[in-house]
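Encoded as structure tokens, the following chain is the form predicted on its own, with no partner shown.
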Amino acid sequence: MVKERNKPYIIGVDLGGTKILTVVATAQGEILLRKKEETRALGGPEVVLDQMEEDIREVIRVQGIDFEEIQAVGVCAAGFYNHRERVMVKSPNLTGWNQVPLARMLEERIALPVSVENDANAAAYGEYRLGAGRGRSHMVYITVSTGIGGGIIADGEIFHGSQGYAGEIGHITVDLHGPRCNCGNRGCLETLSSGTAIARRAAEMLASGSPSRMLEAAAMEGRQEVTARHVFTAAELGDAEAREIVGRAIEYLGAGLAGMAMLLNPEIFVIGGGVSMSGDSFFQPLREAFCRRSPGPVSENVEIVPAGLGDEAGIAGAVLLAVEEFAGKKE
């Protein structure tokens, strides 16, 4: 039996609907090797699990290490993951992933202990331990990208709720008569403030014939389709329509954060995802919108800052959570 101190490596897997990132990392969260490829999502759970196994075995081989040197595998995945049952109840981005015992099925393939966490929760934990939330015990992580997700750190631990679904800020209703969401509801924050929502609103405005520099911003990148990034660029160039779209999206997001602040009283909001990379043109009006919606005692002591780990927050969190679950310690 190899002693734990001689097992210095963790394998991390970030399972998404479009890509799988597999890494070799140390128990302190330092990533040594990365492998990324497209997810064979349409093949269903068995095909994707076979792909995960192949990738894990490949990074182990390329890194030149033995299975006996690996403590565990940490997985983060998009979807509703039930921690108590160790089951992926549903994943909207993975075909056929309903009631899939992800951890057990992967353990059977690779004969290593497997820890699984929702991707937003894992990203929240990565930012808490190694990123913008380091040193804070009460933190809310929000990712604003294609959709909107979130994770909650309370007293230094992930707050899962009764089954593991806590932190789904993107599906808080902020407009009773708003656009239909993929979840089936109307007026979810995700339908009003995500990158997808911003791009959709831009397309509607352009279709009405409104003159705008949004098309110019897209053309600068050789594209015809306007994305959220192009809307932010046009807004910075002074385009009135783009400013209206951005302002509306940020106002709704500020209202969502205000509600979370009054419910959870965090020290800090850490904002990740593609939309958050717009810099001060995003964060300054967001802070102002948040303060307008929050009572002084709540808003005065809350920071709103960009994430520090970028796209690797989830994989970092998954690695650290695997260390804690199977080594029983924080590094």
Contents of the next structure:
Protein chains: 2
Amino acid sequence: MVKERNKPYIIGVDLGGTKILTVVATAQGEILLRKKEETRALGGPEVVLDQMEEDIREVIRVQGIDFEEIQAVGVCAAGFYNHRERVMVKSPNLTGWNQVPLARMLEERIALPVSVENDANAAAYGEYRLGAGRGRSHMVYITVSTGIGGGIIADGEIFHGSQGYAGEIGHITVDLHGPRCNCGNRGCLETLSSGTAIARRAAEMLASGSPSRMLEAAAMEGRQEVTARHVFTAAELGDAEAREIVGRAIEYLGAGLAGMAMLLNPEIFVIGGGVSMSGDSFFQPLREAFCRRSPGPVSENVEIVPAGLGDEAGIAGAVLLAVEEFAGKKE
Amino acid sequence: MVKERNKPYIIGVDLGGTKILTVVATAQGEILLRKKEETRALGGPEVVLDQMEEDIREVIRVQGIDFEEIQAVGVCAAGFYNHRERVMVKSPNLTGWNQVPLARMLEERIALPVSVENDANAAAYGEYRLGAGRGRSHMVYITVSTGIGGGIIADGEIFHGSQGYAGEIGHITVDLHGPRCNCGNRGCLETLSSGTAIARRAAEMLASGSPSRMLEAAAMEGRQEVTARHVFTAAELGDAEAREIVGRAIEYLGAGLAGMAMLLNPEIFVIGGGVSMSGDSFFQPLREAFCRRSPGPVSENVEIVPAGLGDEAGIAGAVLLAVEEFAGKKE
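Okay, that one was the form predicted on its own. Can I see the form predicted together with another copy of the chain too?
Zooming out: every chain and molecule, the one shown earlier first.
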């Protein structure tokens, strides 16, 4: 324990397809210093690892601390991370990341213990420990933005499944005959309720020539292309088409949550991503759709709430997971 | 340990809506004696508890053993069993079973420790310990008969979720616009892939007047009504309508398995119930549908196999779970 007290800092790294966020944090998950830069994703794993190493060394230098004061490095990264073998098997957003032993490679560069977790799983853990899911040891976290991702907390721990891929919530089928998904399946939740799905539906509707406040909402920002946010704005303003699109996306999401409730029997769903900012105009119909789709004991008392930590849920989770893994105990 | 050796027997009880099966078993799950009788389900909980008590006393008497030689009683029962509070909250097949503290009530009658588990969860555990899932600590068990039920094994234990209701696999939505389910939802897996769903589709097709070997298969057994089994038989004989019905049910089941693979990342799916007897003509297209619907790392190497223990998976699981709960250790 004395040893741990001498190592009060954790380095957190959120490795995304577009940005790398590197932080210095306390073992309680408080972030002291942030550095963000664009991921040189096209450069392949070695280039990105160079970036990560440089960023870690830089935040340590700027914070004015010593390597000896750092307990561990906690990384969260987009992709299929095999938790058992500590290998990034595949990452859709990082070119050339096939079978990369990320934890070991980073450990060799910086001589600190490194834990790695899938970004959505880390965000789920962050929300569980410090955010909207605090104190709820059976939680499902879902992030709805351009895609749909998520993570499952069971008995206060990330539910990994056999390899670490559990929680791919965006790719459960909710409409067998639905649109084709990038993953190869049809009618995945992601093809029906994500921001991309909402924008695509809007484009289809607008192509048929009907006037809509969705276009106004986009024009207000000097944009021609309607995004999910413009659709939400138009829906709030009473636009019929926008309301239909949002209602449909919510109905599918409600069905997806209902299916997850049946399978996982959580206490709470925590919803992150852009849509979670929409307040009750989003959450109230979502709760209604959920209850319609999962009657009976399983859905009683299940809460559906917006996430609390925003974009930093992942890195907070990564930091706390590093503490868990290497200090071997919770606060 | 000496104490346990003096208590070599476990009583198992499988409480179903139509039958009660009571057994004497060893702590390894070997069944020594069976008694089966019809459940007087309409009598309500007290009548059924009377039956259970009588059956337990009878198998003990017939086996010629002593109460002192019995470690525990393991019960599996159809319904929503709240694992944390040890209460049967609701059972669709047992009249009047609302908020019944089954374990405690039975303990008071027979003065032996009683563990209770949902029947599908117990069957999952039975298959994991002694059946087709042996050695696979991340397993999903699915039983496809008149309804669809299931249980999840994670890290070698039943995944209960917050209350014990996890694993209600029949009620995940796979077609949002699908048929209405008894549960109140639409397009649950159960409405599309169960024996009942298959028989209903057959009745619809036959009502349109098309001649079919499904009718012949039923007539062979002197029946007018076509059941799922007759549809499978006709499909094997090459009947086009029957093949279409079976193919559709398999496609939906494959989509359901794919969704579960995405959420739970299991090593193996073990399929029980009537359809599991159909061999490769069922399992091969199911595997193909699964792979089509869950491309990528999650589905690689996932096995889909028939269950090994048949009707006795539940009671085997109940027996082994009683050993787990009260002896506190595995073999």
